[in-house]
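Next up: just one chain, as structure tokens, the form predicted on its own.
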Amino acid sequence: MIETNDLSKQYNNDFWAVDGVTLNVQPGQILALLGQNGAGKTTTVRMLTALLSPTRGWARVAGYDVTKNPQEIRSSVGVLTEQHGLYMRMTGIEYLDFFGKVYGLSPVARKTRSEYLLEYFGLAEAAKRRSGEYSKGMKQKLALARALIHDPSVLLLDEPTSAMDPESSRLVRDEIARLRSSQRTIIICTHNLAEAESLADYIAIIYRGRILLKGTLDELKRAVLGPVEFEAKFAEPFDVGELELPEGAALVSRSGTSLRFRVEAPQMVNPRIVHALTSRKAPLVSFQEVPRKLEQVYLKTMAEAQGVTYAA
């Protein structure tokens, strides 16, 4: 549904605010573009939506080319830009009415859809305000809304859940995963790591115009943070000694009552450390894996990318 090759834009100062870009997202994924501000993610946007024209390389959306088919791109295609662009005269109901008209909605189509969305969203009670009285949440989900207006098959969000507050976020990324189970494909471009963790398939990172890292959450963790690692707790001190470890498994670290593994292949390796402690007659309460966040995964790969150390 999305698909880049080389994708890069220069500008006239020979900055390069993207370089390089190749993705490749399919129907019904979710991909979390993640990198700090200035980082090319606005830029990469405004290609594959037709409104910049790249400087090399090519995109696909909705299996049109940016550059040769920028019309149909736009009517396929639905924006949540950092910088919603609201018309403040305009009260709610008319501002969706009025993108529901260029986007070539019919009258009855244009008011069922305005109204599911007001009503979705929140703002049916204010609909008739003029978007300059509403408040910053209620501006970001008018603005959502109108990406909306034409029911588009690709969705592409720059900070979709900015100013909101925790009730209207939680909606905003149900209604997220609802449209991808309707084989939409969406971009985010957020901040909020915790978010991209709870909602994307795919994850790229980008600095300074370049896809540093890209592949799914698990794949990240493995190449950042090496393998998966275990936790036996048991129910009181107990010393299993010298433990003999199956191929494929390292003792990381001991306690009087927990012990914690470096594992390979957990599938395989996984019930043989369980025998292995069991056998002994250890006092296992629980054996789980231990949690690794995306956000270990960003933060180590920004260091690693300027030069610094680390610190988990």
Given for the second form:
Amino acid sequence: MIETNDLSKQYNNDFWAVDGVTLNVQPGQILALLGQNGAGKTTTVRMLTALLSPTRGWARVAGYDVTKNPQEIRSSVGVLTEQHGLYMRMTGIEYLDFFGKVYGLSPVARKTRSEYLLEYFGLAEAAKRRSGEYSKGMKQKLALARALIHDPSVLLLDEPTSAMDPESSRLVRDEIARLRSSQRTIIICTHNLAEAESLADYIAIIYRGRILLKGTLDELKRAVLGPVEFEAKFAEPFDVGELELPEGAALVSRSGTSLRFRVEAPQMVNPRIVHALTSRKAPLVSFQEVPRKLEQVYLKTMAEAQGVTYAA
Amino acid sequence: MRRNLEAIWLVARREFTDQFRDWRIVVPMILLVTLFPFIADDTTRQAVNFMNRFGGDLILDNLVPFAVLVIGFFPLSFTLVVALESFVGEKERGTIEPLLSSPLEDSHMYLGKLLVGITTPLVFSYGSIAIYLFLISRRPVEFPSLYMLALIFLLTFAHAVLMVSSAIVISVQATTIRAANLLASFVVVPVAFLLQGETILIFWGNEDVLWFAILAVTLLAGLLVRLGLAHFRREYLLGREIDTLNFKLIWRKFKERFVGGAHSVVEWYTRELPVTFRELKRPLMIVTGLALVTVIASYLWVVFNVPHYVNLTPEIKNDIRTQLSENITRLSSLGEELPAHLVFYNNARVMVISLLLGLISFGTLGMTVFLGNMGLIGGVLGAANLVGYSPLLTFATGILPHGIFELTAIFLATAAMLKAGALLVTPQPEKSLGETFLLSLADWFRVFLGLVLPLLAVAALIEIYVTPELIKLAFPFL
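Now show me the form predicted in complex with the partner chain, since the one above was the form predicted on its own.
Everything in the complex follows now, all chains and molecules, and the chain you saw is the first one.
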């Protein structure tokens, strides 16, 4: 589990790289930390790995305090750093074996884990090749395998699928999802919003060291983009005239073949909207939620933070 | 213990493997290490021929030990790159973060890298020396004794530890490999000078004198290792990306420390300076203790050993007394020949030099200057005893009147210098090496400007205008 309160880091007595970050990620949950380059994601992760000491606030990772138990934290956390950080003259198997030793694994455990991870990430055939000869994606997979070598209870992953081909990205996402189901606590720093959307249970948007927004995807959408919108599509142009809408629904836009509603409580209101439309013999083809992406939430939040107009 | 050794070895073994897989490191090293002994052998042959024709036995006798020392140093200087890039290289390649995120302790990483940094140059150094010794064994020159060879091997080892530990300190502090390589001059050049000093010891000194060199270099190397360990922090390696010289910030920090919370000179003297003075309690005790031991040892050495070298017959003693009485008659005009401000300037300059020496050697060289002065006092008192004057009276009239101020000033400045040197090799969790250095310097200047300079000024006036009169009063028979 990861718990932080007012976690802050100041550099050179004048620049706050992270300012008052409060998070709570439980085992079996994934938090995606989103933000621009230099927003404070890496500094936050480094504080959670006990690499940087907080200037203010506190953090507990896997039950340990980052300032009091740095060694215990480093033993319990698997970190995928921004740069893959591979030793280019080591082979894949040597590299995993080295980090297995660093994490104090027995020879049998090292062999088993290394072979499993190499096999899982499709690197078994390249295991005896020097990592300098690997492609970008293979390097990233080997780095991820390193982060998992000691089967950590907490994972801090910085851009886990960057530079990977679609198949490999899918593989890594599946692995992350599998790790969540085995009750790992995971934080992902990413610029890949689709990945965050598909993986994360919670999302936090960080800007200039401060958390602007955090919550589940639905909570963020509701908070930033307003209530959910639904669209009714007709088979042919249809004039509904003055439609009497139930309480909690508002007409947002209309065209010849569609109507768009903003709905506060869909479970209660939607059947009544559909009833209203069908009672007017509207040639209804579909009635469904208008898809809203994390990207919209992110871009709107960032635009507001920077004081510029958000162009949807 | 075993776990620690295993962790250190783990880091070291990876480094060994890594560097020996890089032909760009291995091939030049092997070529240089193999070629240089042959060049040195040929130079030895030509030097021997030259000296056999034109003379120069002193050089001829010590040529081989000298060459061995140089051959040992040569591989150290170019394999230093391994140590120089140990941390900063990993930082630039981005491989340091996974290592720092691991449960390895700081000392495991530091000592592992130090082990590789020392072993690689030493292997090449000893290898080079072995080739050279084999080559010269076939020549008609005197082969150095095993004792001499052992001393040179030890000295080479001490050089390796000194250079590598300095290089690793640089590697931890530097932000780029380029900066680290530039800073390498501050390692290679001083050690090259040191080598020249040791060469003088080999040519003109006794073999045993080399032990002092070994001891001094080992002490300095040990302090450098301690400095490196004290200031090695994971945060430091990751926290800084770009180094810029911020003179404003440097001056602001220095001023803040120097002035403290004082708003006036009086407040500074009454509130701030006592704080610094209290912090000097322990270094002052050490300095005082060492000074006492040195004065007594020097006094006893002169009293008991000088008679073995100089036959102090009554005639010789009379001659010395006559010379002294001539000197004492000139004391009345001392103020004209040696104005007080020159004495003040000289003493102040010695204090600053002592500080600079102390800062580059973590207090050791500064202490050497101080103890040298103390040894001189003991020696003068011992000499006074030998020629028949009371050492106590000599001290009370010739040293004490101005010494109350001058010695106090010297003791204070030396204690502050020792504290600054010691702080550099002590872990400072919240401060960087540069910050520690700056704050130590500010503390030293507090003592220097607030206490030492005023005391030295008073001492100079007394030394020139009061002490001579007291000596004349105390020794009217001269």
